[in-house]
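Quick heads-up: it's one chain on its own, the form predicted alone, in structure tokens.
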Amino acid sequence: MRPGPAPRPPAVAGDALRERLRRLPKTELHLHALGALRPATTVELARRAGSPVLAAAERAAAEGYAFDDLPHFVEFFIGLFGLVTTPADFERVAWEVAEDLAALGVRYAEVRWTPTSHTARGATVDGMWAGLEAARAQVERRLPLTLRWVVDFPRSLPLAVGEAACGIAVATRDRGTVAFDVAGDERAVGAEPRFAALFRRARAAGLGCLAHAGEAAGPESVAAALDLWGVDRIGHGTRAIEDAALVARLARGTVPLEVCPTSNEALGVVPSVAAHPVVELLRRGVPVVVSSDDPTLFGTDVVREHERLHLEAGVPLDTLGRLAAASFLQASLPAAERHERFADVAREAVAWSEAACA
């Protein structure tokens, strides 16, 4: 399913957009746990570990952060990792993200974590998964949400730590762990060989794999991590829309980009959301998942995200209406367990698209 833009109709607007996207129901594919910590809940963290984050911690739960670029954003994103270290930090932070996502309308969603950055800083792989499990049984007793792990590691490391990484995905696949994923700066190392063994042991045994690509690097990123690692979602993509060859090759074939507007305005990718590619990408039959990426960092949300791209994408409401319904397909899950699931509550996203150009 590659649903494309009709012409723009007139942006709907206010409170009751924002109410009425609520109720779409949404995965959110492309989210990093320590970019959704509450902001309260990062100040207590680090004021209790003596944290240098807590300055900026302190200042961006009164003002909203705001960064630079990308290695500026990186910079910051490697100080949380050690406010988040015992079992129930692990299950507070993840309880939490889990029902700030339920509130946002959020029926399916795939986290993302870097153990081998927490147990770098005292956390162990036990505890972490410990902390995280609990937390998602809480969720499956309490929430209307599916909630699954996705385990990634810093490209920039050596190699190692990725082994590390996929070990780690390998051994908690039955504790919630459904994909792998590498993350980071593609200008620093882009899609080397060298991690090809890794995503050829997380395919085998049962994960998806998915990768960092077109965000900080051109298309050459997002051929790479196609072509060397056969990734089955691409985090970003954005700059796919250089060149035509890939772009046609992407709406051939069935990898969607996970489009992160905020984030990509935010970090510069971008001039603004207005002049986002994805709107070209859509028109060309790209197929997309919109998410949030780290949106307590960002200022958004992922009902935010579809509402940006409504108001200043231009992209109708009907559209983004088939992409949550579409995105329920793209989950790192087995086919028959997607259908079980999803296909109830992938109708009814239907069905709102359906609703909203009547």
Contents of the next structure:
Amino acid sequence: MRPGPAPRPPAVAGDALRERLRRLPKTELHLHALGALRPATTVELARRAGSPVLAAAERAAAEGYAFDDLPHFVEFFIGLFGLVTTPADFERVAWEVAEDLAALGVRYAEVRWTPTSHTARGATVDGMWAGLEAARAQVERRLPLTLRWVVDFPRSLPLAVGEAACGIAVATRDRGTVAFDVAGDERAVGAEPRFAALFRRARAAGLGCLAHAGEAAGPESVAAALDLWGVDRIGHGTRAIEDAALVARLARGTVPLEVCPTSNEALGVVPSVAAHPVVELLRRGVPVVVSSDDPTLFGTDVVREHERLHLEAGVPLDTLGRLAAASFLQASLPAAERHERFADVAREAVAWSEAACA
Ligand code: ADE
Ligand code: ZN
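The form predicted alone done, now the form predicted together with adenine:
Now the complete complex, all chains and molecules, led by this one.
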């Protein structure tokens, strides 16, 4: 990778910067609900379940979480599924995640769930969505946030699990689900051609198609997600930088990378946020949306992701404002609905960006 431009010294930092970034109208397009549990909720639910997660959650209160790499992280994440099982649990978690996002200035969020991992531990799809939709109804009444769901599936489990997840995504399309995603350990199972049928089915049902790719595996995984699965957005895509032709292809197209800098640093995908290829990807014209992935587990939030990109990677504030404005166009919603819901808020983000230049 060629070095990006040297970071300019920030004109504003600390609480003032954080407050300014909080006021930027933003989306959160890559966030796993269980990676965004409030620490106190994690402890309470883990204690109730008698889960081994409890010890880690209590330790994390003092030290934060630490993971060796993506497989280690995925192994820990699996332990979280058993914490959230009843309709009331889903409602509580969804509401708390939404409340936290709204407090960060997020105006549109697509929150990811892995329903097959909950049903394998005693939850039911109906119970799960009863809770999720009760939360969403409250959000609509009480918060300046539009909230939708993404159904993902763990790529390492048998294909039947992916098929079941796809069926759940299609069946819940009138209950807030807007997209279908493949997550989990990309190094164990990369660009699997058999998943193409799942994405075809999701697309035919009007769902957006998303994939974690180019996180633990290389650029070939990103290219395959485009070619085999026809995805609309790439989760991470960080390692696309290793292939200049792929970067040029992404720059010519409309498929954005959902860039989650702190997650990439925490899982060793990049050595540091300062060295994240996002600067070079932006310079070469690749569409990017900034997201936080699993904020509780990585000790971040979406405002902090913007702050770190500015302070550590040197991305100018007006660029961050323009990315936020453009991100509303990447929502997995019909174009007319996107326009109706977000034309004003995207204009607000553009105005924020222009003010950042002044
Ligand atoms: N599930 C939750 N976070 C993930 C990540 N960063 N990569 C793959 N699967 C995940
Ligand atoms: Zn993710």
